[in-house]
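So this first bit is one chain, no partners, the form predicted alone, shown in structure tokens.
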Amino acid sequence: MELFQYLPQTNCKKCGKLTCMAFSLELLKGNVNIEECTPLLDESKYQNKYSKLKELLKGEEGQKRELKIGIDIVKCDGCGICVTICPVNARYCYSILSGKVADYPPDKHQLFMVKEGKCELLSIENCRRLVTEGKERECRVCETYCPRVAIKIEYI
């Protein structure tokens, strides 16, 4: 989100992305370079934003990063909110939609499950941040609603 603040936020699509938010995510993942945002190169208008972006990325621009969803098992108390709040889990595990425990064995698309009193990430491959486009790609629902702040989404 911090990278997005320093983009022009015009959604001009000159970079090939639908929105500046989508461009900022691709920038974070290392899939694009700052210079691909051509309005940002207008020195008179966005020089400060361009400089700040360069500073934030510290020369790591264009280096590929992988999505990581980390679960701090010390902080996690196994409440299961991540299991019920995850849109992917709800889509493929109908028992969650009615407020029940997730099916066992879990569906192959299911991201989270509580096992032995702790949350466990089953498969990151189906996370909305990887398989969708648009606003869904910015999903942080599990991280946002974790009451123990045990879930951390980052690109490393």
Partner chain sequence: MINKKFLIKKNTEFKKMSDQIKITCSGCSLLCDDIIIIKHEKDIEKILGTCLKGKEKFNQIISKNRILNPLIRKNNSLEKINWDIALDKAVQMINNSIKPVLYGLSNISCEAQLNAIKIARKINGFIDSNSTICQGQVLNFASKIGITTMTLTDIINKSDVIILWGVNVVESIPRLLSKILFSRGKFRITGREIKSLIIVDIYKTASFNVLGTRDLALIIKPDNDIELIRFLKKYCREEYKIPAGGNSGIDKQDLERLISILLNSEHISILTGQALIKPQGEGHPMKELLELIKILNKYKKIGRVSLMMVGGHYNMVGFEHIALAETGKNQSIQFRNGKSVQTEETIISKLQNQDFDLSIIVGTDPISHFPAAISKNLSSKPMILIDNKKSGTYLIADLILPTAITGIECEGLAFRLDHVPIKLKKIIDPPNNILSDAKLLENILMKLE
Second form
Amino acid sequence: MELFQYLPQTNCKKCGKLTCMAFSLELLKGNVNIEECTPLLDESKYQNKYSKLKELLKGEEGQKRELKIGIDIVKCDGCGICVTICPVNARYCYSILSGKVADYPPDKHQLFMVKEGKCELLSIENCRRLVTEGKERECRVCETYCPRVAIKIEYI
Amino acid sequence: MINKKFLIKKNTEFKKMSDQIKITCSGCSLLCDDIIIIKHEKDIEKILGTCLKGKEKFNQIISKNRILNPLIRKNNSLEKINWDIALDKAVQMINNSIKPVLYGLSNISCEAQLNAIKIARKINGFIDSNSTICQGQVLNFASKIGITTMTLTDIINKSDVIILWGVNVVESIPRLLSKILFSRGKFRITGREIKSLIIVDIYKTASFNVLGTRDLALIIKPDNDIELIRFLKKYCREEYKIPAGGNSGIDKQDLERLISILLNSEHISILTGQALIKPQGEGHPMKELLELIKILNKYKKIGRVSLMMVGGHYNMVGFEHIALAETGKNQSIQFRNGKSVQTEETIISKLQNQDFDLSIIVGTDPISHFPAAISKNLSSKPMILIDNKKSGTYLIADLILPTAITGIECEGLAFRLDHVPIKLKKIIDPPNNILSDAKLLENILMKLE
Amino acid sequence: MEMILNTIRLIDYDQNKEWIHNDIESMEDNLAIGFINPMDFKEMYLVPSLKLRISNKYGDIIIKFKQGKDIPRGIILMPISMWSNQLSYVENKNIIYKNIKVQVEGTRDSPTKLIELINRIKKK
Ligand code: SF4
Ligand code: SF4
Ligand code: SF4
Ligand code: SF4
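The structure above corresponds to the form predicted alone; please give the structure of the form predicted together with its partner chain next.
Whole complex next, starting from this chain.
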């Protein structure tokens, strides 16, 4: 979200995205160029921000980056919130809907599983950030609600 | 060919399923009944679904601090003895005492609790459980004021507001929030989106990390809960009159929002724990809270407000039910001539006044849990400890009788925190053929007769 | 410095957990711990290698400490354990676990041992 701070944050839509937030997300994934945000180039008051942004994105510009969901095993206490809240899990595993432990062996769509008191990421193939379109693609709920701040969604 | 392949795959999968059992975790009072265990011959291979706390319960089986033999303290060191001598010694100690007390009983099955009460009746002792210093007091107020409760399923399906008042459930009952807040109930298709969470605490605990935009975080000054509850009682019908300065360190805006949520939402569940148990000033916050709930329920157009006590030990509620059925009192029971008699004493006052000559501690660790002054009194008299692992009390007790772990090595009944009875299963055999709490207490009872 | 002690339950510093994995001799490594605000830390001129001596009229203990920015000023948090219970007390048949007034100061001594606490309790 660092990127967002350096955008004009006026939501002027000149870049073709609905909001600056949306633009910053695309920027993070490497789908768009900074230059597409024209106010950043045109208006002199944004000059500082532009150079900062350039710096932040240096060397990574244009590259497609890969999604990584990291779970900090030391912090995690197996509360199962990520298992329950992930919309993909809830959709394919009936028992997760009511907050229960999913059946074993896990469904092939299931993303998280709690094993031996720690959370385990089974696969990220079906994560909404990869397979859906539109607003759903900005899903971040597992990271937001983890009480131990153990989940990190990154693009590397 | 293809068919055959398919068949083989099916078969192996089926084998996997047969090794798989659903059990109930006895790690805390939530008693999660959806834990999956994969067994390999006689050992547990995988544990799926427990939180870290539940996993620790399973670690107890092979822990180096597990007690496996009866022990007796002679000249300040512990000696192994065999079971017959140990039981005789226990009976002898009990027979020698005039004013024995039994304490603990929250970490054992209901069957064991029943036997413990029978022993107390037999020896004319005083029996009390951990709930005396925890949720037991709430029932005393509830019997005068009234209480509305909800089961967990009710909360999952109906609640739209959950209030955590001075209880950091992320640390004490880790899976509670994933069950009640994030799950999607029957009448609610979406989960987190429609459920609001309000947290009242004195500092930003780990539970605050799950707050979203709909939620409310209230950080109050220490020891000001009663102040806030009284304030809510006064202004819950007149939120436009709230003074500009707010109350108890919470500003006016948040208070207005709180009252609006309290009045306009449907089913509200208030979860509370140790923080409201002790008196503040001359009043008691629990009493005020029950009164507030009563007022709110009177004015609410739809739905209701309910209260749930969050305790730590897995069968604290069980003792209250068993004791109530057996003696008509939920805690602090004094037997005289085989009958329970009226008494104002609790385990605390008994220990404080040194009004006992033998203590029998079952499945708990009072030496670590009680203030040092009381622990000193406790250690000055003979003590029998019945437990499965070492603890502070272990270092002081005179006679130690080990037991199996209920829910893993023996079965039993336990009550969940919302007063729902749940059966605990036996998964593996106990080491050294040690007995369950229920069986051990029964043996002592038989010897006494 | 005068502070308010609150005893709480923390999953990482749970007594049950400690009694499963640790030896009696090393129990203080994890259980004898407190949490304070960084501002209080500065105000008491502490350095991370120091320990804290906490005392009131009921007892005194030496513990390690960590800083937490979410902890309010003037409050020290401790997981419930034999250490914290040296400072708790009884009032009108209620055990006071929360909001206990204590004196806190830095010290070079090492944390109080479990055995020492047991010996204190055993002494009549
Ligand atoms: S063009 Fe720049 S300022 Fe306009 S919405 Fe896009 S990111 Fe925001
Ligand atoms: S980002 Fe969304 S879909 Fe992906 S794992 Fe997290 S919760 Fe599930
Ligand atoms: S939400 Fe966080 S703490 Fe809970 S199981 Fe998932 S990763 Fe672990
Ligand atoms: S929340 Fe309690 S009952 Fe559920 S798995 Fe964790 S320790 Fe066991």
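Numbering follows the first chain given and starts at 1. The structure displayed is predicted, hence computed values, not measured ones. Whichever C-alpha set is largest while still superposing within 1.5 Å between the two forms counts as the rigid core.
- Core-superposed comparison between the two forms: CA of D107 displaced by less than 2 Å.
- Superposed on the core, the two forms barely differ at S95: its CA moves less than 2 Å between the two forms.
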